[in-house]
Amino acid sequence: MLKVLGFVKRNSKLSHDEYRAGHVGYHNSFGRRLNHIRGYLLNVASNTPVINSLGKDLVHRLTRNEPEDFDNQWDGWGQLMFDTFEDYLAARSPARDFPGELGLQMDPMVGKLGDDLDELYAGTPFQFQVDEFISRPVVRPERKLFKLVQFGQRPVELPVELFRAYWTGRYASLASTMPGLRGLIINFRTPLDVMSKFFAADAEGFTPAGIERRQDFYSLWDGMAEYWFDSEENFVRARTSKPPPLYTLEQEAV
């Protein structure tokens, strides 16, 4: 399975709620119809600061060396799932799913994803493929859950293999035992080019400024963990219960 994430910054003329309405509503109505797509998940950053949700003490204990203004570089990200890389590259083509006078017809707007990228986003999405490690499969009831994402950066002196092994090994094993956990997934960004044949050659993301903007974002992290709970209160209880073995691990080199 190919998993592609695309981080986006909203167009400055849109408020947070307007961006969310446009992305969840109009844009996603085309994205979910991409050819060969197996799964489509949209994540929109909460407009409630995490320090308000979790409390200052817990946020400070969980966060170290946070890049300046990191959260202002993005407002959301989409997750696309395909069987193969070839299916992904062929996704942006007209879809034969439009009911018309002559029966089921081709809809060219699917290939254009609604043709709203310039109005919805502030530049081309930061799109990349990830290797997914499922520590605990996400079990989602038919209601909204609390999702927290933690970004991690590999120390320069630590080999990539060890960085991944530490995070998906002892740490993930302990984290997966947290009471109330609905799911834990760890993603590691790969260098696979999933932009060149997916976006138009003249897209902003391929200009010198667009490339620099994307590489600056990539330079700040190497992996991200997705924690799913029923509520933020459940997460806080799980992370502050005694004894808290995860805190010890978080002080190690990884």
Given for the second form:
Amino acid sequence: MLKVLGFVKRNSKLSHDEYRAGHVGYHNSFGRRLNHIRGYLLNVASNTPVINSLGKDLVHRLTRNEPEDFDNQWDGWGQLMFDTFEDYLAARSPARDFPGELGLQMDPMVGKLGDDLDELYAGTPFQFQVDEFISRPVVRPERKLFKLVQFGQRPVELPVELFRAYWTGRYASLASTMPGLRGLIINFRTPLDVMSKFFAADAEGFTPAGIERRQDFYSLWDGMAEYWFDSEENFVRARTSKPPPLYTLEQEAV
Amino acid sequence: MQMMLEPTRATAEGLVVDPDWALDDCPRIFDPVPDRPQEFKPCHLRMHEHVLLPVLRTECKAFKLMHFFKLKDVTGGKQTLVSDYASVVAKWHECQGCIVNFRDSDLDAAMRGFYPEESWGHSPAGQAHRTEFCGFFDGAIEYHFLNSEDFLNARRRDHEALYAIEQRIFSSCWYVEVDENLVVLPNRNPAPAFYFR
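Structure of the form predicted together with the partner chain, please, following the form predicted on its own?
Below: every chain and molecule of the assembly, starting with the one above.
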């Protein structure tokens, strides 16, 4: 399955909560109608900084070399899933899902994703493919979960294969045993070009400034782990009750 | 329909209520009313649910089965369902969720205030249509399983006990498999103070 993430920065005319409504509401109503889409999630940056939800001590213990101003480069990211790359590229064509006078008809607005990109975002999304490693398949109850994402950068001297193996190996095995965990997926960004035939050729993302902005963002991290818990308390408890094994592995990775 | 929309469309003027939002395709999707071209035949029913097993959803298409029933004695039957019957089903370790839904005896409970009073749904023909449909069942149990085999295994294990109860309380019951499209994942916790779906 092809998994594509698109990180976006909101248009400065919108507050963060207005951006939420615009992205989750109008925009996603078109996104979910993309042709042959097989999964669609939108992750919006929480209004609560992790230091408030997890506590200063734990955040300091789990964080190393966090890039300055990282969170100011994005407000959310969408996750698109398709069976094939061809399906992904063909997704932005009119969808035949609109009931008209003559039966089911084409809706060109689907291909344009509502045509609100310029008003919703500041620039083109940073869109890329990821290889995912499902350590614990996600199981969702009927309530809002606490979702935490751990970004990681590969040490320059560590080969890519080893970096992936360390993260998805013993570390993931241990992490997946955390009590209360409802899902754990580790994603590695790949260099596959998923932007050229998806966005318009004159999009900001293809200008020299847009390319530089994206490359700067990519230079800060190589992989990200998604954790789902019932609550932040569950995560804190899991990481503080039996801290040594995971923490030791994190220290070894430096 | 009488609805208040939230502003969710980003425009040059900021976030606005989407002027193109109409929800006017209902007569073209649903059963139209012959002499009212802008209307369809709605049948909104208020249900009272009893969550026997909270639903858990994996990232795969699940096997969802609806078990419709008509009770011989409504009051006693409801009580038996949420006690004797539920105590058996609640032990099904393969089950990803089970909810018993009872239809409100007021057939207009979910129509009133949602559709205009002058609409077909409130007309004598609309009420007769709803009454006839509701005459078939008093409620439905929704089962969520990973696959049909899991349901069959669970049901086989407890068939005798459940069948005996069904014989006692149902005048009729039948199953329907449905393809659940999760448009908005239910959030049973209080709504957060921001737009969330």
